[in-house]
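We begin with a single chain expressed as structure tokens, specifically the form predicted on its own.
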Amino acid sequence: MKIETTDPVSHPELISYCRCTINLKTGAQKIEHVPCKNLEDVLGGFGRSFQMLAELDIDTAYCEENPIIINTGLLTGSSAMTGLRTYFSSYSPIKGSKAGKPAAMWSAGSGKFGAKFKWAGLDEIILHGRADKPLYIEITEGSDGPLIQLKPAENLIGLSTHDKVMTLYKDYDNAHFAAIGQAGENWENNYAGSVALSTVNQLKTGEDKLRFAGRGGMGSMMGYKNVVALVAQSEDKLKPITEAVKNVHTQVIKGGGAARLQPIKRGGGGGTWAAYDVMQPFHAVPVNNYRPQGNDLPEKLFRENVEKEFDIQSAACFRCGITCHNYISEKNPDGSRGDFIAKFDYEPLNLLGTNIGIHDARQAGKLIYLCDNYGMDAISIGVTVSYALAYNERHPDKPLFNGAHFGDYEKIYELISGAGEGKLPGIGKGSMRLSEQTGETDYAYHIKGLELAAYLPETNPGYCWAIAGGHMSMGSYGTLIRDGKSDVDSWVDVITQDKLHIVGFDMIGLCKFFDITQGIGTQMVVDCLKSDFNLEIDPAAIKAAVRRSFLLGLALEFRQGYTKSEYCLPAEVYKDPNPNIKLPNVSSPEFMAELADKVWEVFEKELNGILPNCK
């Protein structure tokens, strides 16, 4: 970015992006230096990309027309720690409203391509059209900008993403990568292919340690755009870290929210995977389709239970001291380190593992393996997966797919290898399509086409209004559990208010770990922008820039034809109240209408005029 003023809130047009964009049909392309018109462009992300996204029609998410933009946020590779995000937005091919249009979406990954692709010159690439055969997308580092070249790409077809990614690694030293795997060269089949990011570990042990920007379907739309792959090349360009970023670093490790995630010697629970030990007292895991059933199941997948059989490595991502997901490998009989088996992140781990009746660590890390190397969102198939199982226990006489039920590793297995494959547009295509089509709705555990991260949504009602999945784009996961709050104005005031900042990490570039009780509207994010850029932003302007990004979001759902009777729960928990849930009732069907009248009461008013039709 050329940054040529101090204040970007009142001269953002002072502060320009570098943009290439491409034809993929004809191969044309164009790189120039786009003047910010906002303080959302400044910040870069979805709040950049969803300005452009609003000014498109688009009724199908699989159209030349139907954009892929892939770009960073103002800290992605900067000094300041977790300042590695991609993002891929698009209309989506999974998230979709019932009058059968595709929402806004963004998807986003860490890695290090993120920062590669910063320090070759480019900020933004969006790419238009569809190429006639497969291609990956060269960038490089030259004397004048960056370079871009479109190279072919048919000897990549039919790897997994790890497999692109290695085959990719052998012609480019000082590079990162983006690929897809065979789900999204399966575009037409699975909508929910995912992009997976090149990391340090990866490329330095061989070992499948990729990341993953999952969500929404990136990796099938490039699929659909038959853009398989992309390289950044470029050396670091690591700015010296200022007393002032160092200070933020222990900030952030220290508390924040990220001090639970350290690894348990350094008194955190280890990672991610400790939502397990948090939740479970409240037998508030997902079990068997979102079911607890009130036994202690869930604690077979305990890190201390797991521990007892396999080597369990923390690590972290590049540069990053918070240390939030853990590599599991086998335990050789003298206690050393085997073979690696996956990479345990809560999410993957519960909806491929404890939802689905998987209750062994090492069936569990299979799944998980399997469909990151087919490049699948976890979540969105794990769920789907489970919806599947949840109809067979219900119809033992006419059972979906192969019989599938929950435990069934074997069986689990070939379901995520057939939607991997294509084979099974049933899976591929999500749980809301699904369910349409058994007539069986009201356990399909999605909300607006999306399916549920791995927490109740007993527990979680802020789902309803979440944007881009409840755990990324609405942080209100913790209300009830964490900070014990169960009426109705505490709940209207989270939503609307403080846990909707979330999404502010998604478009500066930073991992939502870095503050995520706060959002990105804190003195931490000040003071890293001050010390790299030498801006001066006062946190009220970043958090009303993030405000108006949602709410955009918001009206572009409404724009593609989502009506408020869409904004809710499965309606499982409504009819079928779960007693196993050890929690005050934050879902009741009461609470949650007078709850929508007073989010909608808040949102009605600055909705309007956002866009045309978009009440």
Given for the second form:
Amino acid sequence: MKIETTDPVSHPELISYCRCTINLKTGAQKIEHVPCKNLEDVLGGFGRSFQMLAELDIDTAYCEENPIIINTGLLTGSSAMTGLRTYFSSYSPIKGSKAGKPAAMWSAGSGKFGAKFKWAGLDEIILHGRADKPLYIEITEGSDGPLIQLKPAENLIGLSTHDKVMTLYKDYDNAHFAAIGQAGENWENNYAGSVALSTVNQLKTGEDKLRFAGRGGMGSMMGYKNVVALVAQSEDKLKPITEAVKNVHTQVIKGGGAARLQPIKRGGGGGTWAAYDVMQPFHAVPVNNYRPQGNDLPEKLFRENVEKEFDIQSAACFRCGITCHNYISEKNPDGSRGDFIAKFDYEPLNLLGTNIGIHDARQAGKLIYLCDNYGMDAISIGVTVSYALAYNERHPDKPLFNGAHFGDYEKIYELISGAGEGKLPGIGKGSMRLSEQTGETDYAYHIKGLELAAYLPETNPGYCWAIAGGHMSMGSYGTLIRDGKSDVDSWVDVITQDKLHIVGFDMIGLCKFFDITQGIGTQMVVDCLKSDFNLEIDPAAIKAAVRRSFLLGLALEFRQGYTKSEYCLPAEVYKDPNPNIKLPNVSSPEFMAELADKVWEVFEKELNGILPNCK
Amino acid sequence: MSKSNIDITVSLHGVLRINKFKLEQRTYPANTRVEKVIDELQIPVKLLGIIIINGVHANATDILNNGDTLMLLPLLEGG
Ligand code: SF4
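Could I have the structure of this protein in the form predicted in complex with its partner chain, to go alongside the form predicted on its own above?
Time for the whole complex; same chain goes first.
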């Protein structure tokens, strides 16, 4: 970014970002410094990309007019902890309205690729059209700015995400990588392809310790465009950490959210995995397609039980003291660490474990590994598999696919690999399409075409208003369990005021664990912007930009044909309430009707006139 | 239980259990507040996220009654 002002609110035009636009069909490229139009442009991520997507009239995701926008946030590559995010935005192949149009979507991931991309001098790449042959994009530092080259990638085709990264790593020092797996290459039959982002741990150990931009099929979009990887090569350009940023980091580490994620030996809760322990006492851990049975089955994947047999290592991305994930390895007979099995984050572990009837940590780990290596969204694939298993439970005489049932590891393994290889479009295209084919949509656990995260819909009516996946774009998953809020007015507040602010992290380049309760309109963020860029900004201005971006996302959903009736929880929740969940009911038809009326009353006023005209 | 004491059941979850217990009957003086139990058990405040008394969300300042079940859980901050 070129920054020639201290005031990004009054003078966004004095801040410009470096954008490379590539026509994949012709290979033509244009690198330019684009002045920001508003604070959303300055902050970056989906705040910028959605403004571009809003100008396009797109009826189907797989068309040459649908671009992929790969960008970073203002704090990506900065001295702020977690400033590593890369964003992939496009009209999604998997998330779509009942009217048949694709939704605008973004997906975010950590790892070190985003920082290298930024340090090479680039803020954004827009990919138009479609390449005739597989290629990868090489981004390097030139003397006058970034250099971008399209390189043949036939040798990468058919390789897993991890193998693509390790193959490219042989040719590039000082670089980080983004890659799709076979799922993305099989985009016609798999709409849930993810983009894998390399990490320092991965390159150091040679083990598949990737991070993912998983949601919305952005890897499938890359596959459609025949772009299988990106390489960003640059020296590290971290600015010295000032006292102000040091103070911020201390607050991040000691703050409420990150405290739970710290390793246990540092006095923390041990990563996102710990959500199991918190939700199980309420029988709110998803089991067998989001139907907890009121028993202790989920406890088999509690950390205290897994660590009896396996080695668990807390893990973090580059320079991150939050340490939100865990690596699970075999334990050798002498107690030392054996072969790496998989990374355990809460969502993949639940959705490829307990929620499909797998209660064995090694088996769950192998399914996570499989999904990661094929480059598929563990959430969308896990939930589509759980739908198929639920269908088979109801139709033992006429099951889907190979007749897999809950807990049937070998057959589930076949389903996931079949989806990754593009041989099982029924799984690869997601639960909305599969349930429409079977005609049994009530227990397909998606909202607006995107599968739910690993929080029961009964605990989170806010899911309906999430604009890019349940837990990343509406932070209300803890409102009932953690905060005990069960009245409509509290939920209206949460959805329309506080918890939509989680999307700010997907603008500015930070992980949500930086300050999950407050969002990005805070003094901590203000201090980081001042320290790294000498920008002066009021937290309220940041909040306002985040709100505008969220509302643009909602407006875009309506543009793409969504109706209010699609902002609803899966029908099974109302039709067959689960008596095992030990929490107040915030998902009855009456509650939801009143909630919807009141939420729309707030949002609707602000949606008018928000969309630009399409080009 | 003497008249001036109450018996409660305390259940700890997740990391709060480490080097402690899962479930225990404990006796306290009448009018004991939840915060007294938290202090006595040396529950790290930064990890404590949820307090439940008899299945209902509660606060550290709430007074416990004889026969109550007090559940203490860590924070839930998303996956
Ligand atoms: S919070 Fe987690 S995903 Fe984000 S940078 Fe830190 S370790 Fe990586």
